[in-house]
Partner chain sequence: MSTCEDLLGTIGEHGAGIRTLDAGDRHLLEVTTQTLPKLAVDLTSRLRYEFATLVVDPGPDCSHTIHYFFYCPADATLVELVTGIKAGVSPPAISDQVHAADWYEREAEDMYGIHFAGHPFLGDFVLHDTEWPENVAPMRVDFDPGMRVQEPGLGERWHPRRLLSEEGALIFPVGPIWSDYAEAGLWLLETPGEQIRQAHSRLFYKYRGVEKIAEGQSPQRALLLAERFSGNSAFAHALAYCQALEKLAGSQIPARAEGLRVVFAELERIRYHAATIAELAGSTALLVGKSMGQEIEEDLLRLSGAVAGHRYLFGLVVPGGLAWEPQEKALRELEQGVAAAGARLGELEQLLVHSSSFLDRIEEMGTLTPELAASYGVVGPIARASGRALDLRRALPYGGYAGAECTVPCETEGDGYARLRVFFAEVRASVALIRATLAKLPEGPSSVPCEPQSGTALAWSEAPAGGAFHWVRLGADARIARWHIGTPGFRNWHAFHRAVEGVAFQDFPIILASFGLTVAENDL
Amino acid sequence: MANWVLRSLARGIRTTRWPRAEETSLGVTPGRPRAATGMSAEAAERCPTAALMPVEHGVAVGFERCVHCQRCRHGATAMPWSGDFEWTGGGPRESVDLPARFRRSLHVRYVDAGACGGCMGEVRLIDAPPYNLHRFGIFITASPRDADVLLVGGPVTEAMRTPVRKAYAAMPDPKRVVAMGVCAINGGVFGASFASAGGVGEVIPVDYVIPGCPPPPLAIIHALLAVTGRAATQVTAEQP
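In the form predicted in complex with the partner chain, the structure of this chain alone:
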């Protein structure tokens, strides 16, 4: 057993310095297209989810619909892409940030409401050494009764409507809901159908949204910081 302890100590600190310093390592985020002036409507036509919208002076971007399919990233009419990850925006419900006493002790319950392995994989990494969620005093809890924040991924399938509602009802006040990923915001590629509600907001009130398909671990952590006012929310649509 000593071997594990020594090995653990010998590895040193592997955690990103973000948010105190910028994180620019390649591949920490898929990036996203940005609004651009002077682009022709042709660029927007390649977007299969209508995240790109032709407007008078160029192409606007609705981040809540972008699934990083990368079809606008290459070729002659390529859109500019940025490698950022601080994407969290305000949700449909007007809400204030949680009070200051939550800043160093925030408990989060993750609920899978039809998320694919992408969101599952990314959320599992938020407390892994490269990101280390615990350094912010944010913890994942097994029971919604101990949770201040409900982090929901997936378009909310028919069978998950009731569990999601029950989990929300079991949480003590004050409580906040974060819709994680494009599916949780509006159904994403699955949309609203006989099998999916088409977003968490159809079932319980949503306070914050994290665009992305899937949002990378730093985008998820950014959202959890925003819940307590430790990070600023961003706009979820951009005009050229």
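To complete the pair, please output the form predicted alone; the form predicted in complex with the partner chain was given just before.
The text that comes after this line covers the one chain and nothing more.
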């Protein structure tokens, strides 16, 4: 026990230096496929969610549908794969970044609207020592009445439609909504049905989206920085 304590004190808290420095540690992101020139349609046929699309010059990628199954990563028709995590894109609603006063004081309310649990697991890590969300002046709040950002995961089940609407209505202006993961963007593997809205945008306005299934902690932090204009949004589709 004593040796464990001494080693911990000597090592200190190893918080990532991103975004000031590039983060290259193993395991911080599952990566994602990239659009490729000269690829055959066979590569797209292996995708179970139609995230890969054959086009004239190769295979395009729609990140809003990619669930990181990695079927396209191996074999003779393997797609090129990146190790990035800055995935946040603009949502259906054309919105501007929050005013500068939110850059060092942003409060976030997370709502699990019917997710499988994967997104919840990643959200719980963003304030852990390796990522330390608080260093950016971003905090998780228990009440939507104190929230500037509503972070929603899951395809919005029928039972969660009203709670999500009430949470959004309780937030003070200006407020922003971030759809976290492909389920929150368009229903993901659950899709739209009698029990699922098929995406947060079917219930409340969405300002930003985070592709991924689930998005890793640094992708979530990137989205929250983008909300305040401290990070740039990315495209959610690529052509070869």
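Numbering follows the first chain given and starts at 1. For the two forms, the rigid core is made up of the largest set of C-alpha atoms that agree within 1.5 Å on superposition. Everything quoted here is computed from the prediction, not taken from an experiment.
Remark: with the core as the superposition reference, the CA shift of Arg11 between these two forms reaches 2 Å or more.
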